[in-house]
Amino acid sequence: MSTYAQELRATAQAMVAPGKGILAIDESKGTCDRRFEKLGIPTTEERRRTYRELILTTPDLAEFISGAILFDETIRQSTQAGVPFVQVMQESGMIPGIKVDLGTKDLAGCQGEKVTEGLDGLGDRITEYYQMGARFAKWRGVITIADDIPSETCLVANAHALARYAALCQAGGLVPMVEAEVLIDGEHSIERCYEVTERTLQIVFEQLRLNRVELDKMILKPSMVISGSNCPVQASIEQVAQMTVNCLRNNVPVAVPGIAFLSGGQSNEHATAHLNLIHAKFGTQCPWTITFSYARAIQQPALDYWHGDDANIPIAQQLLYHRAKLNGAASIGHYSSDME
């Protein structure tokens, strides 16, 4: 039993408090810079800092956001007035989280497949992040669907890394978010996505048990069961909600306190509508709290409007708050498209 047992359990519950979700602002420098480049925003540390400050100082954001996942650069930064971002979050009632994986690399011997790196030295990094005020972490495993993949090799390699990471987090006082993302890219049907998601979850929980991860002190961050983005037949919102819930109910132990979906390339509206229907139609069938851990599906309108011009910050913050509010409503089944 971890020395942090009570704290871990309390943090996991707070992360999935009713009507709230988790904001993912943990894009690496490279990913953030690519988004800036598309809009002609200078790709400097100062512009990234300003953008993260815009997000974290949005008035009343904590009404719908329980916590935010930060990137290593961001957790070390402060507002223009010199207040550390971690302190800003704590004072506004949001839990600081941190991305601890070091990104994906090609998986040797498995063409077209990736494995996530970052286990070396992770225990020490967790200790430092805990001392800085982080209380949960995130590690992302990536599963690609194509004709003859994912291979069992890839599924086991990624699940094993997720489980090792989760065990280290719990030993060091951080609640692990276990993110097993089945990518939306491809021409696969929703049925094929179901099959891959089911196998992914089975292997992930097998590895979590082998590595003695305490399931009541973690959060699962899965992708929804959805048609490939290039599939000629796109499943309806009802079908996505139904098949996602079926897959989770068959494969996720009741002990897990919460499931926070990633948006994974869905449009803003679809990510919100799918989450809402999962609640409105199937919420009573689910033993865990279900919410969101979205990045682009909450931030994109604010980023587009801000466009690197600080005169636009107040309205950009209103747009961010609005999307957070819509997803907060969806996370209890109270969203309707009229609210858009």
Contents of the next structure:
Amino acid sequence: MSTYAQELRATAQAMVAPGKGILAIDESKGTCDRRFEKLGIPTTEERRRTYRELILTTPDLAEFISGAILFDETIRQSTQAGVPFVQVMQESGMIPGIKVDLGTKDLAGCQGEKVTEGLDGLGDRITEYYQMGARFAKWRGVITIADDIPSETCLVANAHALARYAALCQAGGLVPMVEAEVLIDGEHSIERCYEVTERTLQIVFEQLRLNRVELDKMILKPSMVISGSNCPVQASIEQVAQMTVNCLRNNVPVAVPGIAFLSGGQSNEHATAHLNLIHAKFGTQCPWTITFSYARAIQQPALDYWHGDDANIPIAQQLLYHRAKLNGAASIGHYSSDME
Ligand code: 13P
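Got the form predicted on its own; any chance of the form predicted in complex with 1,3-dihydroxyacetonephosphate too?
Expanding to the full complex; the earlier chain stays at the top.
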């Protein structure tokens, strides 16, 4: 048993406190810069810092956000006034989290598939992040659907890395968010997404057990069961909610305290509506607390409005607060589209 057992359990519970979810702002430098470039925002460390300050100092954000996932550059940064971001979060009641994977690389021998890297030296990095104030971590495995993929090779390689990461986190005092993202990209049907998500979860939990990860001290971060973005037939909100809940019920042990979805390229409104219906219609069928851990589906309106111009910060913060509030409501089944 981890020497941090009690703390890990308490952190995991706090991450999925009722009416709250996680805000992912852990875009790597490359991903953040790509999003800035699309809007013509200079891709400098200072602009990235200002954007993250905008987010983390949004008034009352902690009403709906239990914790935020930071990137390595961000966890070392401070506000313009010199207050470390970690301290800003601690003072406003948000738990600092940290992305610890080092991104995806092509998986040798498996065309079109990726594996996530970052295990070497991870134990030492976890120790450093814990000392800096982080209390949970994230690692993202990516599964692509196409005609002949995912391969079993890819599923096992990613699940193994996730499990090794999760075990190291628990040994070092960080609650692991175990993120297995089945990508929305492609023409596949929702039924095919179900099949792949099911197999992914089965292998992830096999590997978590094999690597002695304590299931009551982790958070699962899955994608929803959803139609491929280019599938000619798009499943209804009801179908997504029902099939997602079925897939989780059949494949996620009840010992897991919380499930926090990624948004994965869904529209803002869909990400919120799906989460809401999962609660409103199927909540009583779920033994775990279910919430959100969204990046794009919370940040996008604020990023678009800010556009790199600091005169826009107050309204961008209002837009961020609004999306967080809607998702907070959805996480207890209290959202309706007229709140948009
Ligand atoms: P999205 O909600 O934009 O999918 O991001 C969540 C995340 O953390 C991706 O790793």
